[in-house]
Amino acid sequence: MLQDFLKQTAYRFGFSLRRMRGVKTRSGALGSASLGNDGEALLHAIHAVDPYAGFAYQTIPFEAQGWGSQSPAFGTLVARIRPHLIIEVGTWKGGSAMEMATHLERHALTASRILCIDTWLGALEMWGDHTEADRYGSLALKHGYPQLYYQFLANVCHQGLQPRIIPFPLPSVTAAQWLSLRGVRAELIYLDGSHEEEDVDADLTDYWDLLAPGGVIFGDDYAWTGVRMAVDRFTAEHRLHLEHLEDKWLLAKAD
């Protein structure tokens, strides 16, 4: 595609394709109570009804295919940070969220929760090749609409991790606005959504503001050009130290 060719040519010569982002505006009100890192309160603030209640997960076989979801970095960071709240942006079938949940249980962090933010509609690269079973095929289209969300719910239920994992089916920018308005702060934030430079840039900016002091924001796919460009620029602009742990990049916020 012409757009892909132009993007790769720009990257090759070191040019950024980041869109200039306007000043955020906040409209409306979601209540004055600050949720902080209280996962239980966050669940009830998002969902009037338990999203797992009455879900016939037994009709959907367990299938947690993903990329990088078994990384040792998850266990290392959970042990180091001991978070009350983890935010994951980009969940797919829930592999990494379930991996982090098992580490929360291993360290007896009984009150800790994971908020999973995704549209479950698939990233840009998922819609490219109709013959690619791992990506396009995994969308499980029904009348043209992806069924990924139900596979994610089923996977969580099969593992008995419903008390740990809170689904939040929204675009990352909208979810960040909602969380900001409710005063949410997480000690550990995992970014694994879009790989496009402007999207990664937006997620870094929005979710850095939601990171608690002393917390860590980290992500996958640093080898992707768009991810690397956004992460490197954000690191330089905020005078941070970029670290690499196993297959993840990470940035820590000062106390």
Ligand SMILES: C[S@@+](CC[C@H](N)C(=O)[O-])C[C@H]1O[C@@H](n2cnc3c(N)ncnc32)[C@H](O)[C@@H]1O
Second form
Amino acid sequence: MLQDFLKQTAYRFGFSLRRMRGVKTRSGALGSASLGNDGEALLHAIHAVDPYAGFAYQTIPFEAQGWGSQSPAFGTLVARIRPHLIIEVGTWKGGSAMEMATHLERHALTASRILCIDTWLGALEMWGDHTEADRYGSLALKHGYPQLYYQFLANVCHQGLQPRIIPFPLPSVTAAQWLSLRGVRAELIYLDGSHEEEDVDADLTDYWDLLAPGGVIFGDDYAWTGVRMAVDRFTAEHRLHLEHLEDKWLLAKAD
Ligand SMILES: C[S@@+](CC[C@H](N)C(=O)[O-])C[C@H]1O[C@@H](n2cnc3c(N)ncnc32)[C@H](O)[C@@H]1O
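Having gone through the form predicted on its own, I am curious about the other one (the form predicted in complex with this ligand); can you provide its structure?
To see the whole picture, the full complex is given below, headed by that same chain.
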């Protein structure tokens, strides 16, 4: 009751929900069991039916064009953190997720999983220039709606990485709410979704809360103004130490 009153009063005075950290949406439908870093339980909590079941991936040739997805930083971080659960925000055709999955295999982290959060509808910059084959073209519009998700799914299948990779096709903010309500905590979180300042700010805030103690959150494209502004501000506000590893920025959470 008190929470509702505070929420309504704050709204009246112009505070956004995003700024009201700690006042959580109620959703009885999501249940109360805390999933922690259990990837298998997470898969079954998200998907009633295996998303790969019956998918005729052979009809879609492997094609995994991406950005920064072959970085040595992925291998370094997987070896250093040995995560049970990795969350990726911004998956596109699966390049970075498959790279991380390969490192999980290399280090015999057999129980570890990667949760891929993406709308598979593209980011702002992908809807700009119709002549850009790697961006607009890759959305693969069918009657005006992107089919990119199926290229991602096919790529994962071609690599035989289905047991490792869990798709979660939601906007990052909604996925974060779901994960927060289910008590999910990941040891490694890769942010590569929207590169607009407000969105990066929101993703950092939301996903920092989902990072396990001792974990690392990292991301791509620090050279982009929106990314740099949001990362620098978050680092300063939380009195953290910003590191750079290969082409990625990273922030570590204390134990
Ligand atoms: C730069 S691409 C990711 C590249 C990928 N990591 C790779 O290895 O190639 C950005 C992705 O973020 C997704 N995206 C952008 N904004 C998002 C949002 N608010 N929520 C979920 N996904 C988002 C887009 O659909 C796009 O697939």
